[in-house]
Amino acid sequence: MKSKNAKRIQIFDTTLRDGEQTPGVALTPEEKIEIAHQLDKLGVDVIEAGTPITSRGEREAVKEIAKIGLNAEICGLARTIKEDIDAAIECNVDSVHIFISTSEVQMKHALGMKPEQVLARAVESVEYIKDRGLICEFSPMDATRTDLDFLKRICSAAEKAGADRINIPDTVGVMTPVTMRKLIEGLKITVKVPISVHCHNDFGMAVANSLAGVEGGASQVHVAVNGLGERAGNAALEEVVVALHLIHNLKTGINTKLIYGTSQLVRRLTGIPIQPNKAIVGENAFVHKSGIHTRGVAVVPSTFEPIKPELVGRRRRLVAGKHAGTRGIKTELEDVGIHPSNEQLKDIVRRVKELGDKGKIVTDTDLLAITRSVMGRVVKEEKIVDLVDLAVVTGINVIPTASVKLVLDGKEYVAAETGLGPVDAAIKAMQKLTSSLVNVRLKEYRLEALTGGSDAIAEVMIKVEDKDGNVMSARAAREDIVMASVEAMIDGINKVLLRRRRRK
């Protein structure tokens, strides 16, 4: 469904700001830049850096941002406050989101103002940003718990100060898609400047709230990377965005390729983990296990694939388990060079669904282990990558650092790191290597004791990804922790570069 007097819709990316707000996120003034970069690449229209008033670090941050010239507009938060106003005026940004409680209950007990006071409050604080010649949002906070009447009147008068954009806020979250339309279809009618919305997830509804703003006629959407943002959350942009181009046939200046990749940079730079099974940029997202799916989508990707996974960033995959068909095993063999006949097939797609009704999860080690015991023969896997030497040195006053030495397609590399332990310190070197030569990253690392006692066996399983978006599991078991970590990587790299090297 097209919404009404929109063509392209603005995204206002909010990640720098209420995304910050997330309960464990601290970031620091040079992670806030890195993010700020990517989101420009991305393509987002505003970017909401921050609220300067907040501290010195949160100033210089939002002041660097401002002055690197990125093609986004760069936006400073304030409260209807002068020295806020000033704040963010002083860091040279384009623009100044001001903010004030209009509801009946943020206003006696946040703010224990009236709403006459409110509306005066609202009408100077544009008014002073304007006439410094700044572009000016105004948010009247909780404004869909708002009375409609006042909404209306303080929405008017900040459009009549100058006000360039009026946001509606779903800050607590409560409304749902069709009375969030209607909202907007009825401030349309009185307000002409752009409207935007910016809705919380509390009843999880962020995103359906957000599209049903733009239905009802808003043009520009508050959003943050990942979901991120108080509470529950905001409207998350991959989903927003994704959403927009292939479900309502609107245009955003959104690169799509590049929403994974700028949803992993967050979820590093923030600590946040991203939930395996969220729409677009989860780990599931385009995974395919049951034998119905795999067999559909490896003939017709459509089949059972609304969206492509390229589009985004991101690539297909298909995993064994107990759900799995012969179409979707076969095509995992045979993305790394493995044809078994008709019969050893049918044999390999039975263990492998004995193992998942076990409870088992069923990794490409496993598949491959299975499959090389029904085929009689040891597989043959291919090396690009090889370890030649490992040296660690740790201690209680020595900084533990680890040097690798490599060889791949026959050529030497050596590299060295630091770490907060052997493990880490030899994981460290051997990314650094691998990620500069081959652009191959450690996606997932896991360690569990085998066996008992201070000489037990210890396995690790990792996940590694390439720049295409190709990942594989590995994992190897010894004593020594070090040496199976290192392993491991080194089993996890040569199975990613054989499927993308006979993929193309």
Ligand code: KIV
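Residue numbers count along the first chain shown, from 1. Treat the numbers as computed from the prediction; the structure is a model and nothing was measured. Between two forms, the rigid core is the largest collection of C-alphas that superpose within 1.5 Å. First, how it differs from the form predicted together with ligand KIV.
Core-aligned CA deviation for A110 between these two forms: less than 2 Å. Here T51 does not count as shifted, since its C-alpha moves by less than 2 Å between these two forms after the core is aligned. After superposition on the rigid core, displacement of the C-alpha of Q38 between these two forms stays below 2 Å.
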Contents of the next structure:
Amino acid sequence: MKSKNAKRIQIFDTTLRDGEQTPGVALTPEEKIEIAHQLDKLGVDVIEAGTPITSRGEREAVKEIAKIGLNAEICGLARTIKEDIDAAIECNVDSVHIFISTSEVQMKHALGMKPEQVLARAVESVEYIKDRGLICEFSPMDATRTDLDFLKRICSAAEKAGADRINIPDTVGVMTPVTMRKLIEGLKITVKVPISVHCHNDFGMAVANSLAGVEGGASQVHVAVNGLGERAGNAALEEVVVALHLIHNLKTGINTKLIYGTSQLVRRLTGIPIQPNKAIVGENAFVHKSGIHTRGVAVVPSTFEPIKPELVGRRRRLVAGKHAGTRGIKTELEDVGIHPSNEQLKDIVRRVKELGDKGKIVTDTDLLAITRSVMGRVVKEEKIVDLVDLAVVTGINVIPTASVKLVLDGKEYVAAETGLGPVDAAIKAMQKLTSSLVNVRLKEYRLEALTGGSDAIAEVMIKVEDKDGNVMSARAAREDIVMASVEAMIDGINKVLLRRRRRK
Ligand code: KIV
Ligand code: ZN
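Right, the form predicted alone is done, so what does the form predicted together with ligand KIV look like?
To see the whole picture, the full complex is given below, headed by that same chain.
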């Protein structure tokens, strides 16, 4: 989709600075270094490594990141205060990003300074950085709530003083795509150095506003992985980059295949979870569930998939639930080399829908367990033994007890047993019944919970042995472990009996 002459947008990553300002996040120097390595591999142009004045640990981390020889420009944030700027310069960064409030409300109540003082301080600080030979990016903080004439004056003054880039922060996220595009278009008339945008997500428009800034002429975007940042966060790197590539037909230096891995690393190290329905990196971003969708993507992925999952380092998943379609499930199974018969497929779909009706989403692992259970099981018409009834009693001060009613060749049999728990009791009841009826012994029993959560599917795998030493294996998967155990046992017994009858 990308054209050869596409314009290149610079990606300024602030995961390690604004991203670290996310409430609840505090990275160690080692963690910051690990993320910086990954951001560099990802291909960001600038890594804002931190605010060196804040602490010794922060300086250590920024210094180390500047030292390791990454391809990206390493930047340190500073207020327009000499000590701040010196702290950044001492970390041997390539660039210093300086900021000062320019909106009336912030100049008055956060700084206690008059506009002319703010302008003079901005100019002085830019000159101070340029005199020391570093790249300087200047941010008029709260630019989007700043008087437009004053904003133009201070941006021009910073440019004249030598600023290499002017960044326009939408500090409290109040812009809309229309107002953002117009603002940048207007500033482009005055400002000749590259313009950058830094959008916050207070109204959920950080990504849209960043893209609008680019439409207005910005050539750099500030982003943070997973949209981390102060309050509701910054524009998400993954969303901005993929939209620039696929919607705006523009280039960045990002290797999009590393997006998901980077997102996961940041999630793990910051401890900030990603909402499942988050674009690009959320758990559900490439999962198809309804029958219409799964059928569609199975035939032509672009029917319901605007982004190829592989492009961002992910893969498509079809989860099954009550909306599951036979075709989608069949395709998902065929993808992993499983080819159920039509009868088996019907049974698998029925089981998946039953679980869906109970509110459970059936993951890949669940689906495979159900499939193994259905495909490995004796088909209904062939069953010699079947379960009629099962009751278990368990609790505190109660001896776990199970009673099982089976039908064998049309005749019903009942047995009850106690055990250490309900599964143990049910298995013992089954054994009692079957050993007297068909002489089958449980040789091995294994239970696995396949997915997390109290509604996890449990898979029971057993081996049963008849009196001649013939061993058969059977399995069953259910969200109820007692049922799974009994079903596996019934299946095992059927297999033993069928084998014996066929031999006769
Ligand atoms: O949001 C903001 O205004 C900032 C500045 C430091 C650029 O993060
Ligand atoms: Zn910010």
